[in-house]
Every structure is written in structure tokens, then in C-alpha cells.
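Okay, so here's just one chain, in C-alpha cells, the form predicted alone.
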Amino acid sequence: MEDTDVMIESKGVTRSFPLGGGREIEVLHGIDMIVPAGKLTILKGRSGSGKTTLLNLLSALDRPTQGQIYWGEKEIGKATEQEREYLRRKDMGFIFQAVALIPVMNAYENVDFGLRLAQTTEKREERVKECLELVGLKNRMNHMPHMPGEMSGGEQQRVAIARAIAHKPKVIFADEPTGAVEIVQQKS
């Protein structure tokens, strides 16, 4: 494989994290991957296997206890804060296991409030429109997530999935992404 296919290459990542008492418990040891840039990459595990670990490690959301991440040629892990956000914002998409939307903004805000994030100033209406129409909520755009009865967690879920691929970036790190999610039939 090529330097220019590969998106994200870790190198010997370890993760510990304290258990109090001076003791630690190691949940990742010696992490060696490649993601290439354009594939479908799939993490596949028991529970409590590291997985999600490995997912923030890999999206620049935590740092490794050992090791090194790449994204690219850059190594995220000695980037400073204020770029690893901006690799954040700009080029990656999240999907989180619980749903993270924001309760005082309906669906279509929230969406939005992605693109705002990553700085996307064109287009920006006719894409979250888009985007919600992708995920089946095209007449759900303004119905409020956490309010009870306004939207089911698939509905939630599908919201944050919108938000995720809104800015077109370049990975999307998505923890059990459908496991909330009914099946949606669109109409021709």
C-alpha cells in the first residue's frame, strides 16, 4: 500500500487508565493498523473489548498512553489541542454509541449546527434539507429530538447520522451507529 492510500496508520498504541489505588488497567496494548483513505473499515470485537477506545484514539478525541497515530503524515498525538479540534470540525464525521444531539435544537438545527461547526458556509440550508431527506426525516426537520414523543431514538440516531456526513468529511468513526435505527423504506 501506497503512503498516499493510507488515512490513519497507528503504531504500537497502547491505553491504560487508572483504577485508583495507583493502580491501572490496560485496555489497548501495541495497536498496529492501517485505514486506508476511500475503504470501509470495520472494528469487530466482544464488549468491552476496546473498540470505542481504539474509535477515540483513532478520531483524535484522546491521546494514546504509548504509541503514535497518524493522520497522514501528521501525528495527531503531538498536535496540539487547537489542531487536533480542527482536524475534528474539518475532515471527520462522529456517530456516537449514545446519542449526542444537542436538546434545545430540533433536527434540522441540529444538522446545521454541524456545518456551522466545520465552517461550511455554502449551500448550507439545501444541504442539511438534503441530508435529512437521506435518512428518511425530511418531515421530521423540525421536530425537537428530546422532547418525549417528537422523535423515537432511531429518529435521534438518524439526525446525528445527517449531522455526521452534512460537511462531507473525509472519515466518519461511527460506534454501533445503527443500533437504535429501524429500517426505512424510501419511496421511488
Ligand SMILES: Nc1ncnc2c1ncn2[C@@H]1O[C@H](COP(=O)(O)OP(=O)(O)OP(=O)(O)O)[C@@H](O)[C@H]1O
The other form holds:
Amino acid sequence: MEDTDVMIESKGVTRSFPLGGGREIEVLHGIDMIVPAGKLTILKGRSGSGKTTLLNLLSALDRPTQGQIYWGEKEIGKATEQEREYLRRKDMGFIFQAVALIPVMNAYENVDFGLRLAQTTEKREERVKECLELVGLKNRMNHMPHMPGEMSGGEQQRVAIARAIAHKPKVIFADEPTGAVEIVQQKS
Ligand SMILES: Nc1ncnc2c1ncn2[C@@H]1O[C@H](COP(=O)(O)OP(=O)(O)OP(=O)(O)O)[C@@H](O)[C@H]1O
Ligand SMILES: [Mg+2]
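Same protein, different form: I have the form predicted alone, so give me the form predicted together with this ligand.
Shown next: the complete complex, the earlier chain at its head.
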């Protein structure tokens, strides 16, 4: 795949939410955009402008009220929930503001869990350690993310980053991913 390939495309995407009493709020209206492969795409806008709503649509967590979202040739708005889930596990990595780590698993197990969901054929142990090292947490592998005193907010977010990249997804969706992270050292 070349750098300039289109990874995701939205056409005329609208998202409205019911407000009760038959009223609704239209948060997104006629969004046409292209997310190129292999590039960093940034959504900018004031609080409440619909960035998270759009991210949820592009990443198949939510469906548009109107319009289409394509992953390559595939229109994911029309795909079954099973197909969408497969796509999310295999081709996407998520780093969200509310870090969604599994509380009963330590850092290592959280990253490994993502790899298992993606049914990766890679040697898992090596890859988990490599990713935790990349985010500077190799010596925190056995720490429980939510246990008081075991991990700071930024460290939890770095575990989430390690988990998001471990299965080498085609796209990483990040919604204000570094709010609690001071510095993420990235080796290329
Ligand atoms: N499920 C929902 N039901 C009703 N309104 C919603 C729902 N989800 C989002 N909204 C509304 O849509 C608007 C956009 O929300 P969204 O979270 O996408 O904004 P944002 O750009 O991500 O903001 P922020 O920068 O604060 O994170 C807000 O006014 C919000 O109240
Ligand atoms: Mg938001």
C-alpha cells in the first residue's frame, strides 16, 4: 500500500442524537473527509464540536444517521456488527481519553489481551515486552493499572498506547491520548 492511498473516506456523514420528546440534535452535518494511509491526521475543533462523535463513526463504534463511511471499498456503516468487531480488533488500535484497561489484568496481560483478540500469529511474549519497552514501562509489567500506588495516570495511558500498537493495526485512533502523559519516547 502506498503512502497516498485512502484509508478511510466519509461521504456526507450526518449524526443526530435523539433528545427526547421527538426532538433531536444534529452534531455532524455532511462530513466529507479522507484519512490517508500512513499519515497523521488531526481533528481540531472547540469542545463539543463533534470530534469524538466523528472518531466513533470512523472507527466503527457508532453508525452515521446519514451518509457513508468506507474502509477501502467496504462501506462499514452497512457492515454487520460481527464484521465491524473483527475490523476493530484486527485493523484498529484505540487510545482514548478514558483509558479502558482491564482492571484485573496487569500491564503485561492487558497488552497481551489485545494481541489475543487480534489473533496475531506473531510471538506474543516478545511483542508485548517490545511494546512495553517502547513506552518505557518494561519494569512495570507486573503492575496492576488501577491499583493505588502501582501506576500513575500517565503510566496507565502508556499501557493503553502499548496495547493499541501491539497488533500492528492499520489505523490507530487516538482521542486526546496524551493528556496525562508527559513524554512518550518513540523509537522509530
Ligand atoms: N449520545 C449523545 N446524545 C446526545 N448528545 C450527544 C451524544 N454524544 C454527543 N453528544 C453531543 O454532541 C456534541 C459533540 O460531542 P463530542 O463529544 O463529539 O465533542 P468533542 O468535539 O469531542 O468535544 P471535546 O473537545 O470536549 O471532547 C456535544 O454537544 C454533545 O453534547
Ligand atoms: Mg471529545
